[in-house]
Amino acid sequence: MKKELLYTIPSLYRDDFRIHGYRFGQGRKALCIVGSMRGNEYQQLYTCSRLVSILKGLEADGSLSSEDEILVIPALNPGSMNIEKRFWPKDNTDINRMFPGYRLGETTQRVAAGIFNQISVYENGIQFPSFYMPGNFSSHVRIMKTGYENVEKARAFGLPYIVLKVPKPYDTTTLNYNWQIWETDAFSLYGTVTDSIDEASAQELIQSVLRFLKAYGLLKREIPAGMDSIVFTDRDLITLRPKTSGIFRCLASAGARVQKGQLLAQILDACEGEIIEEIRSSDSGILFFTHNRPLVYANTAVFKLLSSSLAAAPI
């Protein structure tokens, strides 16, 4: 293993802005593994930080291709983690919404096209990102749908789900996206929690990646094998609103398999305490996404279903 300082931004009056990552191997420019790009990513470093660990055990007792190069970046934002910071403390910024960059233009700009620059020539490239709504996830891999996702490589994962996600214009400038425009194949791994630590969500989501490096001679070690991924959509899932404002009671967590008509959660006046509205399934099926917030506006997306129509096994 070698840890490289990948890229710096000099100040003048603090510490200098740093990016390191760890390289494993020599060769072919096999496998790229990114994680936190924002401050509240506490998860997706973990879980980068423990897949060092591994990798270089691994590394040591000659388990890894000695033809291959993986490299690690645990976090790409280390400045606003120090602070508790989801985006770039000086202008609120986010790196995920700025590559490719651009190396004349604002601070996350130019830390973009500064590290895109180095990673754009990996053949294989894992994200380990957060959704922009704060909530839980069912484990997943999420690829965009550009034209150059590989769908069939995502299996390798052994996660339960792969999700197409049908680009918005805004999704043009993360990583996931251009890593693929840039002929990289390119999956974001997405856990339970973001902003607190979950040792066996990080652990599903270490040994998928394993699996994968496996699948693709990266690695001599057998791995346990994964789960038959069910593929669709981010536009199949069902989406559930509430009509209110208040303290949001929730009664089920992401994962969970529900009925038609069950009740998932509670509205309550934030100052009286009275239940203001219930909120109940539309469909049979899956909670693959759940709002984690203590509060919650009108219209926000707070369940996203999963029917039982596209799920694996009969609800």
Given for the second form:
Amino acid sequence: MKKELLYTIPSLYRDDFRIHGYRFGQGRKALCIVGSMRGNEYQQLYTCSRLVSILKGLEADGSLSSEDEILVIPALNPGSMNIEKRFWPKDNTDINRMFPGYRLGETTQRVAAGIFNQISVYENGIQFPSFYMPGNFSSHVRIMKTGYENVEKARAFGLPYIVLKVPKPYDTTTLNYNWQIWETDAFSLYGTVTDSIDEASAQELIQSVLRFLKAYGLLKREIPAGMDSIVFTDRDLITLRPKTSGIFRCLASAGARVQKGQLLAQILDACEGEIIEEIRSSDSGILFFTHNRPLVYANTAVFKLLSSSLAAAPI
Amino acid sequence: MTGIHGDELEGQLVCFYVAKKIRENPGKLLGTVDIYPATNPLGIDSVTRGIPGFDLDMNRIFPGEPDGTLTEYVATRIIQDLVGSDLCLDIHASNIYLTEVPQIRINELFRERLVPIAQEANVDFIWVHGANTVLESTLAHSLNSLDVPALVVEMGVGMRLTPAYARQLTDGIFHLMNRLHIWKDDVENPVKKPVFSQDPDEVCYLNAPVSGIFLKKRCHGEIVRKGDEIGSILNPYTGEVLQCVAAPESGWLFTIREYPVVEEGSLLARILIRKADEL
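Having seen the form predicted on its own, can you show the form predicted together with the partner chain?
The next block holds the full complex; its first chain is the one shown before.
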């Protein structure tokens, strides 16, 4: 493994901004893995850092392919993470809305261009991103539906779900979208949490990456088989939302199987403590996403439900 | 419309002037004027540019989705409320970093319809820019796509008011209302003839080559000659001038950096390139 400085910006008031990469093997540019891109993506950083540690061990005992190269970038935005800020410290821009970047543009455009120039040459790209809404997910692979998406390859992760995201205009500047346009097979791996650490979820995603490595000849060691992924689009999910605002008492977890009519959450009057609304499942299925904040506004999408007709699982 | 970005306040004064004039002259009003001073009310109330809690740029979620998130749902309802208008102005104030001359920005897709309207708005500059997929998520693009002519105004600077600009645009708005028969005023004041640009190669961007403190030497709206010093980037620790920033071309300085702390890449200025005999 070689630790390399991939990009730097001199700073006046604090240590220079630096993005480091960890390069395993050499030869065919087989896979690039990007961890946290925003300052609150602690789970993404943790997952990626553990992966670096595991890959180091695998490389040391000769289990990685010697003819292929894997590049891992655990933190694309360490300057924001150090000050617990989600977006760029100076102007609050989001690096994941700047791809493919512009080397003569504004700072985060330059960061995106500087990195993309180095990672767009890989055959496969894996990113550990976070969702823009606060909440917990069932683990899944998410792929932009650009026309270049490679769903069959995504099955190699063995995660329970593959979600095809129909891109909106603002998605066209994300890493996943641009990787695909530049002919990299791109996969976004979502675990349960973002701004805290969930060991089980990190392990699940690490195992899924190792499964992918094995499937594509990058790893010589056996890995336990994964699941047969269910494929659907983000528009197939049923959204449940409260009519009222208040304290959100969540009674079900992401990944749980639920019955039609099952009580999923209560909304309490924020000062008087009385239950003012109950949210029940409109169908049988699997809770794919749950809101995870103590308070909720009316009309917030608090649950995303995968109907049992799509989940193809006995309820 | 204004306040879609909670840190851009120039539109507040425009709303005030428009509402005041209508209140004082109700007999001149021939149509319906809707004023939205705070499209992102939580943002304005908390000195936050985006939507608080989500940290989302509200001007990247239009036209929204009725079944989407809370923010997308709000965007949909706003669009529903605006459809059918004869004209919409979406008033911005650049951001807290840059100061701008009063200008209207138009996506080239809507140039034919919008430029003649913009020329009556009493602004200094009309800038027709290229189509960009990301900008399809803006309020103005969504409205124009739904056949509501929508002009994007940029003027002044974030977190501040520039009363002269507010009065200038207010005059333009009443001029437009007069032309649209929403307002009846027998005395019609002339409007400014704006500078017009639709060639992307005419606009020159100056980005900071180093991190430091930017001290501007020239103001927005000034004519600059190639080689003129626009400002300098300083090191307050050592007393060194890290970089003198010179105009790479002659032209009109229509944007200048207001916020002093810069890093490599920070936008410092924009110049509309003009030949010496055009200045």
